[in-house]
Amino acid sequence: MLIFSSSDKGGTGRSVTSCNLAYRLSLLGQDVAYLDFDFGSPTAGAIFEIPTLERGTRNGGLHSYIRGRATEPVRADIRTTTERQVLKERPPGSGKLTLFPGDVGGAEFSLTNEHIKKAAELFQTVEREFDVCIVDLSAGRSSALDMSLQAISPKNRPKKAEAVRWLLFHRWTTQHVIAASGLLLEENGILSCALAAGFARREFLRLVRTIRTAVPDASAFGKKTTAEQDAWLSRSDDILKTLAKSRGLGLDMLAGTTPLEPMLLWREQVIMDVDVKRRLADKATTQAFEELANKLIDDEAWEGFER
């Protein structure tokens, strides 16, 4: 299974969200390969505290690989080379959990057909190998999103592949949500890109959902609220709901949410249940990741998202 993770804006907590629903696919069974295709910001190292691929690797990332600079793409075993050590631990029956960095210092550049086939055949060969291969592209419109929808159309996967699934990151904000859909159904945005790329509208629609990160509740404005305060998040919660249904991003495109969490704040990482019991962070978070790496393995809860 091929999971995609996009997002408009930087912020939205798409990366991190990614890297958490990695390591909770893990613990479930899952083989699951991590491809940071961040080519302008690979920081995904950063995020499973791993100190020499925090910015990407100099030998051989992702980036290199799909430029034809490197004949293989670098990879790391994220248990064995973490610093962190509750992370280092695989529970029995957890699967294995690999990272494909990206470059220190990659960036944009402009497509080509050799780039598309060299992203196809990558896809396939991680596919062969994992259960889930997660692919976190950067913020936006990018030569690596477009490169990914090009790889994955119909033209140039097999018929019989493994499932593929795009997710759309954003924040419950206003701006965020306004952002969030022209990313997806404006001109120029995913969904032309798709089309343009042999994929039929409702076809690609299909697998497509989103993912509302840091959403508040009344214990965003501290221990001890107001009646006011909670009256206005009720409201801003349901403009907000309105706002992205007008949008096209309402609840039949929603696949769950995450909790703002207090912790992420300060430091963007893989949240444990250690974290819990430690009392660092809070249940409601390992809950929504563990809720929605489930759906995300499961086909009919996919299909069935808020209908």
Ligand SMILES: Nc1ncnc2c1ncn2[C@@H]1O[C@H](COP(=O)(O)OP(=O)(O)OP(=O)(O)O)[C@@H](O)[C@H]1O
The other form holds:
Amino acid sequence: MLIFSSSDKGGTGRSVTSCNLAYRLSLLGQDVAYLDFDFGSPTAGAIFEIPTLERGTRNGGLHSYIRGRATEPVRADIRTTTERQVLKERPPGSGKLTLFPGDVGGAEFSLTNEHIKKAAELFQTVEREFDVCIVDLSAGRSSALDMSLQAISPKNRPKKAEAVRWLLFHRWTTQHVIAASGLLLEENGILSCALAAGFARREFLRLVRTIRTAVPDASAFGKKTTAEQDAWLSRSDDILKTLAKSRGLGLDMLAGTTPLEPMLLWREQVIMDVDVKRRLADKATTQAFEELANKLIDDEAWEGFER
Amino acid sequence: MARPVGPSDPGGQRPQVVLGAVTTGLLNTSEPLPLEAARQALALLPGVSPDWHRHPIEQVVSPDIFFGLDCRLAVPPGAGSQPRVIGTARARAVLTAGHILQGSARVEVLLDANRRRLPWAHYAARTGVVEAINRADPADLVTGFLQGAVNSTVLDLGKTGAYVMSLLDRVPQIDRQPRLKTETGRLLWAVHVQDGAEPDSLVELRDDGMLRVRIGTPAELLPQFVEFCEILALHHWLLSALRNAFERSNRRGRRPEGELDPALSYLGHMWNPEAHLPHEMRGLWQRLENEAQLTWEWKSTVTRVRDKVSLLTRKAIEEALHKEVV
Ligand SMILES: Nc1ncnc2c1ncn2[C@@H]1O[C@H](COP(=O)(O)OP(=O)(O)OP(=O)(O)O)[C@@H](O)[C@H]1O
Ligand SMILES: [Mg+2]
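Would you mind giving the form predicted together with the named molecule, to go alongside the form predicted on its own above?
Every chain and every other molecule in the complex is listed next, the one we just looked at coming first.
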């Protein structure tokens, strides 16, 4: 299965959430590959706490590979290369967790058919080895995003190939909802790019689901909230829900929500169950990641009701 | 019985170094290709039919195809500049039991050839040979090549092997739905040609999962040595693929049969390293067996897989009976 992670704005939590999903999927027994396609700022190495890959690799990462400068993309077994002791352990029954890093100093490039071919080949090779392959794209429209859409379009991807999911991450605020909807649906957005790549509208939108990230609850106001604050929050939430629905990002599109996690405000990292046990992280956070991971690999849960 | 190789250098010069790579993987399809279809699929050159045999294990070998090269050869750090070579690489596809596909590529390197680039016709007449324009030490070329190609300016025969494998993706019978997750196996080999020497090899497996074989051998034994490497690559891949399937069968939330059944039906019958092993290479293989115990490891892994399958079957039967009683 191929999973693409996209977002309109930077800093939505796309990479951190995707890394956490990769980790959770591996705990569920899946062999997981994480492909860092955020060529401008590949951060996955830092999130998995791999010192040598903090800002990508210098030995031929995905950017070099796509551009034909490396014959095979470098890969790293996350559990053996991470600096984080508890992440090194591979629990029984869990799967492989492999990072294909980007390059230090990679950048935008103008897309050619050669790049698209490379990407399609890369996806095919990785899918033959791994159950799930998560592709982290940079914020907004990028060559990597166009390239990915072309590579998975019905023109290039055989009908019987494994499932594709397209995730759209956004924060739960007025501007982020508007921006995410714009990126997906407006002129020159993801959908129009998908149509140009050969998808039918319905067919592509079936693949897309949103993830609302770092959603706060009333406790963000402080330990004790006033009745006015509670009422205001509930009203604001309703207004946002109406906005999301009217912009085509309603509940039928929603894959899940991650709560605001204080630990992630300080450090981009994988939140493990031990963090909850040590009473550092909220249980709600790991639960949200686990639920999402479960949903991603369960076709029925994923499809929900037919749109 | 060594398969025939094409004509070498007509000028009579002998290569000092020969470099090669074998990539191995599952054919991208749910069921093995029947022999007839395999013979059609591996006819990579119009008008030349592939070699094949049915016994003891079905195998089809494509005719050699050639790729033009103008690149550098890697040398170890500190060994000076990378020599530029021009000529052609020779490659072929090997399909075993209709399901395991290999791309095998090699070049013979002439070191005391012309010091400037000649018209292409000169190189085109010497198939499978590259000529080095700059001076180089054979030992450095062997070591440099076995490091593996890190960038696209140096010779990368693994890529050629992978390309030859990808040619088979176009075959209509290929449904792209293999029932096993597998990793591509990679092997690099390098020969320092030494006339009159007994073949003596060193096989090495590093953390990157790549097998590396270094050998000193007389030129006459090259074709046999290529086959030795193909057989080693095939069996090393078989072992890795079976172990991977067994490991995956212990995963959370997974039906173990979903991994074990295809593993047994795809791979279970395939182990037979001596089937096509040229007799000149038997000594080398025996030494490898003594050190690495590949066949023992294979047998014990198959036993574990079979034991697990029969345990699962017994459980299923007991459960069914139990239901009937209740
Ligand atoms: N659930 C959460 N709660 C609190 N903070 C979060 C949450 N998820 C992510 N963050 C934080 O938000 C910030 C941005 O996250 P991240 O780097 O993943 O964003 P991104 O969308 O990948 O950005 P970019 O486009 O720049 O790559 C990080 O500091 C991260 O720790
Ligand atoms: Mg990011």
